[in-house]
Amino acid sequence: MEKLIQILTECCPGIDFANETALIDDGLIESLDIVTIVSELMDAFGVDITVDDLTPENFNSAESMWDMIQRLK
């Protein structure tokens, strides 16, 4: 989870990863930062991302990520 952090963090500095659990609902994250961010998430922990993975409920918060990284390993 804290690697998760960091590498959230480098992509869209200034958003508390560690604390907010409504990333896209709040508008702290958009498309691009998504992509991004998936893109990192992939090469970082070997997972495939899919369209399919690509919600809200995925990606609203740290621990939403890290619960569909580890559902994706």
Second form
Amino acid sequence: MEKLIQILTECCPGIDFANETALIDDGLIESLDIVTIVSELMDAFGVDITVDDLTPENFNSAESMWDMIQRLK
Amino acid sequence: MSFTSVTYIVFLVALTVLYYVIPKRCQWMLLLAASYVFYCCGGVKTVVYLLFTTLTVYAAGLLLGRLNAQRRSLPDGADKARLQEAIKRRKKAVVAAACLLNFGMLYTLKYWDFTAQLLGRALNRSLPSLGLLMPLGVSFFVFQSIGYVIDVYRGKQEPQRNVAKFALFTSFFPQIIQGPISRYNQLAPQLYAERTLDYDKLRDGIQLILWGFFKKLLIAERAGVVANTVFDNAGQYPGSILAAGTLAYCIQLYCDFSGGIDITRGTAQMLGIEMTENFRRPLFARSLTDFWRRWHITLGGWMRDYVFYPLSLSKPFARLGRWSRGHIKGKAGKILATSLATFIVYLLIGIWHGSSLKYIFFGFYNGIIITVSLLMEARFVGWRSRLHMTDDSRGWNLVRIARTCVIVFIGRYITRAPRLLTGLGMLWRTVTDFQPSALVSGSLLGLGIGVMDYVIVICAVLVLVLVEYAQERGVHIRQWLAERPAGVQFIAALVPLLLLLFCTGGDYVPAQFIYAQF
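Could you give the coordinates for the form predicted together with its partner chain, as opposed to the form predicted alone above?
What follows is the entire complex, opening with the chain shown before.
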């Protein structure tokens, strides 16, 4: 999880990824950020994230992204 | 049947009364009948294209639904992965066929003549042009239907099994002319729901329609006369008048398109249906990317979900991303693949608008600015911090809004001019031969409208900007009005009504909506 937060902070500085729970719903991250985050996550965790996984529920918080990564592993 | 005609108002009033009077289970059927009557009023011959899209996409949805069910019911076993893969291939073939048929139809109708012209010039021989009649709102209903197919393919949406109900989704009359491009899960359940009259929604709908008329009839029609005069006789005017004509076109386009969408959404609200927003105060956009998030939102959303994401996450783009991260240092390496996908999306948005080199150029123009600003972002942040400016700084935000307005303004020279070279020539003359004195020498009064019209446009635009500024600051105008005393509400309804009654008509014949041609 620590590694995930570090990656997210590098992709989108200035967002409190540890506590935010509505990253998509509140418009804190947008399509370009999502694609950057996805490519970083695929490299860092060796998972294959497809367009079907791009739902707000999977990207609204660091925790939901972590759950998605665990599911895809 | 134009939204601004008396016939439409009579049609809408009759439909609304009937909608709430007939048995609730028949309401969606009435909407379907009304939608086809509305569409046929624009031309009976072109209804065949709407039916083609409806039937092919309906069939594709059913096939995909069957394949999705097969995939879900596969028993566990050694063969499961292989069978899943086979089903996936068949699903892809169904989506490809639906896209090929419908985008093929769109291409033939909208782009073939242009392609024949270009190819003919390149090959030095004449290729036959088809000269087909453009069906009303073809780009809108094709895009909306393909969105549905992809949603069913992805398993996010169950297919609609009733062909008449599906036909209502593709033909729902308020949106057929100029969008918004709705999503099935957002719009369709509302279309089929049984409803009783909700006075608040009826009132909101009427208010929104009036606001749309205000933008279209008071502002867009007058600004359009100025824009048409300038662009039709561009060679006669100095740069300052060309700039004034382009500004008039910017005002016309926004008020025409967003006014039309207000009438669309207001009409749907009267029937108890909430349609998605298509504009969010683009005047206050702080960057070109932000502008496209606020302008024609549903087209941007469609492109994001059905083009940008699949493209960015495709294998070739993933390979390009890996290569660039390894070979190009810094942020440029990280976002090269994303930037390329962004560029392609904006190019497609440009081409979506029409079959002309100017729209391809317009796509390049937007794509290049957005891609360069992405690649230069880190440098911009550095410059800003050296000037002690933050994202919250009021001055900096004003600069950003002004910068975006200028970028959009320049783009409009290209899209409004009859040809790309004419637009570029006008832009060049604006820079090299401005002649500011022409603005005060009375030339503006020779552009087709009189002093009173200018006063009306300026006052109406001021009202529009003030309302949008209040909305930008979080004020809900209609809610605020609803909480005021009855007298204030009455005046707020009466003033625009009187303005519409006494300041429209005359020499102006309300024109078709600009986006209806797309």
